[in-house]
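To begin, one chain is listed below as structure tokens, in the form predicted on its own.
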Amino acid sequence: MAYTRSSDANEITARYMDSILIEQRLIDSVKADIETEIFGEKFSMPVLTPAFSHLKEFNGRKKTGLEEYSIAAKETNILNFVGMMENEQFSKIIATGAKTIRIVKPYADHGKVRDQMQFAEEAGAFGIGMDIDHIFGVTGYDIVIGEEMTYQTSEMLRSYVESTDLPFVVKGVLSVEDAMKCADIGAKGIIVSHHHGRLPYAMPPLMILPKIREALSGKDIKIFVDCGIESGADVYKALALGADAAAVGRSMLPSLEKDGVSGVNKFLTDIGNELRFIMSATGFEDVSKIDASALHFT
């Protein structure tokens, strides 16, 4: 689904964004620590990789763009995410050592949602999760690549979540309503996205961001993040306004395409020295103590 008119959601998005700028906090301040904790484990900063699906070979290397950035991520020891895939490839996901969780889309066939979530959690996923905002299409339930797509109910997402051990990620919240419903049935963590501007006029997640969270004080449910994120600016800008972590996407592509591994290696360290200095230049020595005091809207 592609939009080119000034209002489209990715546009919107990006205006939004831009539009939040950042007061400077010199005195008393101190370098700043980006290391992070999710789920119990520590990571080096509150960036992600995105939830990709069916990446090729770029220039001629012998391994999948998925299998390469999850390399990157555990080198860089951030927490992965890796989206639709046949559990074939995603075993060679696990292989590469990166922290994953496995995005399962909201299959018709309601026999591949749970193999594939029994698959990850059997071969060592960090965690499983479905990936709601693929429900629907323009002609009515989604198809994608040959894959029909259909409803899920709260109890439906519900039974997937007791069904595991492992964290449930609920991806493409995009409002407070569904972000109670996932904390409700017991979900562990949500993805606050518009899917790259699937819906039009789809609100900026940084803007629902701040309710979502204000909704969900005192859950133990994480809040992530995407749409948009190509900057250290930006993941600070969304660990202000409420998310724990923030995921790059189509930012990391270039860098993916042209270098591999080494390549999403400088990007992701980029994207980490850059949070750390504003945060040290905003007065934040800690992640976890980061508020929208700093912002300012324009």
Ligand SMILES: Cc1cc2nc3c(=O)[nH]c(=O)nc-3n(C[C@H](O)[C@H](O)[C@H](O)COP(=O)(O)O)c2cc1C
Contents of the next structure:
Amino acid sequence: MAYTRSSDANEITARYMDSILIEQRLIDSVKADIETEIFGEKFSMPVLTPAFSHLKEFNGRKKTGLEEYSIAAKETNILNFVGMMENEQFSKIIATGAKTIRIVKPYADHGKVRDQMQFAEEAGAFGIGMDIDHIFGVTGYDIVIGEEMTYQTSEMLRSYVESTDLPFVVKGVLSVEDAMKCADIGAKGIIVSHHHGRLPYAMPPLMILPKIREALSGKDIKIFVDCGIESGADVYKALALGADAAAVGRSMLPSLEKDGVSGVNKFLTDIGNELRFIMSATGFEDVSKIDASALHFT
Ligand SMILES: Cc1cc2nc3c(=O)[nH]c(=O)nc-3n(C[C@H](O)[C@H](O)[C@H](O)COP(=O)(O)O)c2cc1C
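Compare with the form predicted on its own: the form predicted together with this ligand:
After this comes the whole thing, all chains and molecules, with the earlier chain placed first.
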């Protein structure tokens, strides 16, 4: 499309996130605890790695970027995600020891979807899921690296949920309607995301989060978010607006490319430290209790 204005959801999202300001409440402040429980496991913080694919070996190192960030997830004890890959690559991710949720692509070949899910379960994945945001491309079915994708119906998603004992996470939710459908089909988690701006003018995930949180209130489903998260302040805003945890994505890449596992460990630790600091500076002791009362929308 020949837009004369920016329809880029990445830019719109960044502007929205930066327009949210934080007041400070210092008197009687406490040291905050950022430990987080997800699907019955304790993690060091409410920060997730992204569902990424196709990262090569950086700077001549032996392991791929996907393995390196998975090792960092294991070492920092955060929940790990990976995206599109073949089973052989997924085995290498499992070998890192990271608790990993495998986001399987919505392949038009349903046999491939089922094979990858079953493989993940047998290999010891912590959870499985699907990114639903490859529906029809602008000229027909969406093709990702030569493979045809397809849209999902509620019944298809329900059958995936019912085919596994693992928690199932739907990635690519950006409306109350889809969030409710995910809860109805028995998903245990959603990732509120516009998948780095596939949809022109896609709304910022943090803008729709409060409505999704309200609609899912009382339901047994975790709400994760991604897109443009790059600091402890961003994670804080996401939690305040209704997320249980937030995934860093492209913001992690420079640290990953340059310094591999140690670079990602430092990047994640810095995010956790900033989150803890902002929680203490706004009067929240525990990540599950953060609300939006300290946020101001400019
Ligand atoms: C290199 C790369 C590979 C990605 N691969 C996948 C994938 O296989 N599956 C998926 O669901 N999302 C994939 N994504 C999307 C990310 O998971 C995430 O939704 C998106 O990058 C937005 O987050 P960010 O702004 O923090 O990068 C990929 C993104 C990048 C940059």
